[in-house]
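Given next, in structure tokens, is a single chain: the form predicted alone.
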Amino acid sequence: MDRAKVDATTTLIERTRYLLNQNRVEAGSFSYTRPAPSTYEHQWLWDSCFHAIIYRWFDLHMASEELLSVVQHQVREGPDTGMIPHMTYWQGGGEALWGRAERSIITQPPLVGVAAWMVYGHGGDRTLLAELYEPLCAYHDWFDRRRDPDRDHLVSLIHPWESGWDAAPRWDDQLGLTHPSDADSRQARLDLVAVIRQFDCDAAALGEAGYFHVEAVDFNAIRAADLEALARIAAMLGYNAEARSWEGRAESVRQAVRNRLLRPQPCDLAGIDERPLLHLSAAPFVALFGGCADDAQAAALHDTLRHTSFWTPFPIATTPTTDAAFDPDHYWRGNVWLNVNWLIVQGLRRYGFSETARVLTECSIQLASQFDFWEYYNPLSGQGYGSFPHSWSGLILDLALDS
């Protein structure tokens, strides 16, 4: 490696270390990294998974802490036993919204297994895997028991917050929204929480009553990757029969995504009647992350990704520029999110699209290096928006070092 590249890498490591360390929070005997000061003070599930992936490059102890802390408020009793909440309120404060002071009652994209395996592969030890194994087993058992009422190997979301794509246009129809303002969109999401509480988080009952019930292509692909990681963790711990079972379950999810969410064209499925939602977004590209596409589907997704409507001056636009809902200065209406770019890069590498992965990696690094660590970015101008400094934008370090 030449001297200039060494210096650039060192600078990036130090910038990222500073970013995460200034957002670190001590919570009793645990530590976690808040997504951003003031705006996001609590702990979020998939944020902590991304933080662990970043930390593995310079602080293995903190990488483990992120994952061990995020499972501490896993549900221990009742119908949702095993669920890992999308938010943990270490100092309380969740009761007004969720009916519980310490946690939310919904989840988020399951990346704990993926992150744990990546931390382990970078010099971690089996102790972390052993401590997370039973919580991960209970979590994925909960998905099958509670979120797959039709037993088709595709789990359902009951709130947009579970997707991580909070205000994306792909959810407007399910929320009864048409060209909503930011305030209207947020109010619809808040109102839905009250409905979910009324139905005791029962996905089947919510779907039958006509409320938000979506089998999302990206969420299920992420789950396939997490089941795959869980199979590897089981094998590493010597649970060979369980490893085969988890891999079989991962393959069932991959096949369901391939056959039902990517064919005949990429979509999410809404409601008990599984009505296709064909609103264009970057979500189908995440299918590559989970290994869910066949070769023809992968090639088609790659071609679509490189279209100018997604491959903007600062890619990837999460809503294409040709969509009537594209509004890149507003939350989730077409912005660039570096965690989504990270997922897409991993998928491109998995399928051998190495050159596109390389270019997207360079574009992502340039975006955060030029405009700093924002929550999200305008795909046309690069301008940063949302919270600042935002921890998961430090994923550019992982993109740079793991290429």
The other form holds:
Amino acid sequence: MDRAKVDATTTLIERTRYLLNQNRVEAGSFSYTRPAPSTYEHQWLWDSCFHAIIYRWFDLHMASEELLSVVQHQVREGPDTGMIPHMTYWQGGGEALWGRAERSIITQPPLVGVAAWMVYGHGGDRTLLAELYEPLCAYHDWFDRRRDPDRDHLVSLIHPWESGWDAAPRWDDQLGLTHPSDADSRQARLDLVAVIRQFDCDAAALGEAGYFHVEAVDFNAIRAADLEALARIAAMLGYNAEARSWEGRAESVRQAVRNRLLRPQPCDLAGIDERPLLHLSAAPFVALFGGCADDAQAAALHDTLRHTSFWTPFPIATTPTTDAAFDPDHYWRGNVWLNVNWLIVQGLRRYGFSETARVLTECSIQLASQFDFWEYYNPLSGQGYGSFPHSWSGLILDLALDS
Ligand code: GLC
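Write the structure block of the form predicted together with alpha-D-glucopyranose for the protein whose form predicted alone appears above.
Shown next: the complete complex, the earlier chain at its head.
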């Protein structure tokens, strides 16, 4: 590395370390990193996985802490045994919304296995894998048992918050919304929590009753990657038969995504009658992250990604600019999210689209360097929005160092 590059890398590491340290919270004998001050004081599942991936470059202890703390409130009794909650309220406060103080009753994209494997691969120790193995097995068993009522290897989400794409236009129809304001969209999500509580989180019953029940392309692709990581973890721990079984399950999910969610065209499937939701979004690009696309599908996804409706002045727009719902200034209505960019870059690298991966990496670093670590960004102007400073935008460090 030349001198200028070494200096730039050192600066980026220091900026990111400062970002995460600012947001670190001590909770009894655990520590976690909040996504951001005030708006997001609690612990979020996929955020913590992203934080671990960032921490591995400069603080292996905190990388492990993020993952160990996030599984502490895994459900241990009742029908949802094994579920890892999307929010942990270490200081309490969940009661009014969820009916319990310490955790939510829904999940988020499963990346604990992926993150654990990446931490391990970067000097993390085997004890972390050993401590996470049982929780991970229980988590993926829960998905199969509770979230795949039709046994087609595609798990269903029962709330948009589970996707991590809270207010995206791709969920409007399912929530009965047309061009909603931010407030209306939020109210619909809050109302749905009340319904989920009435149904005791039973995905099959919610689907039967016509409520939100979606087999999402990105979520299932992420799950395939997590199962793949779990297979590697099992093999590393010497559980070879289990490793083969997890890999078999990963392959079943990859095939289901390939055959049902990418063919004949990318979609999510809604309801128990599996109606294709053809709303265009960046979510299908995440199929590459899970290794779900065949070569022709991957090439088509790559072409779409490079189209100016997604490849905006500051890529990637999560809703394309050509969509009637595109609204670059509003939460999840087309903004750039650096965690989504990170998932897409990993997928592009996996499929050998190295030049596009390189350019998207550079654009992502440029965005956060120029405008700082915001929660999300306007894809046309680069302006940052939402909470600040937002921890997962530090993923640009991982993009820069892991190329
Ligand atoms: C927002 C995002 C969600 C994220 C959370 C914390 O709710 O939509 O994906 O986990 O913020 O950053």
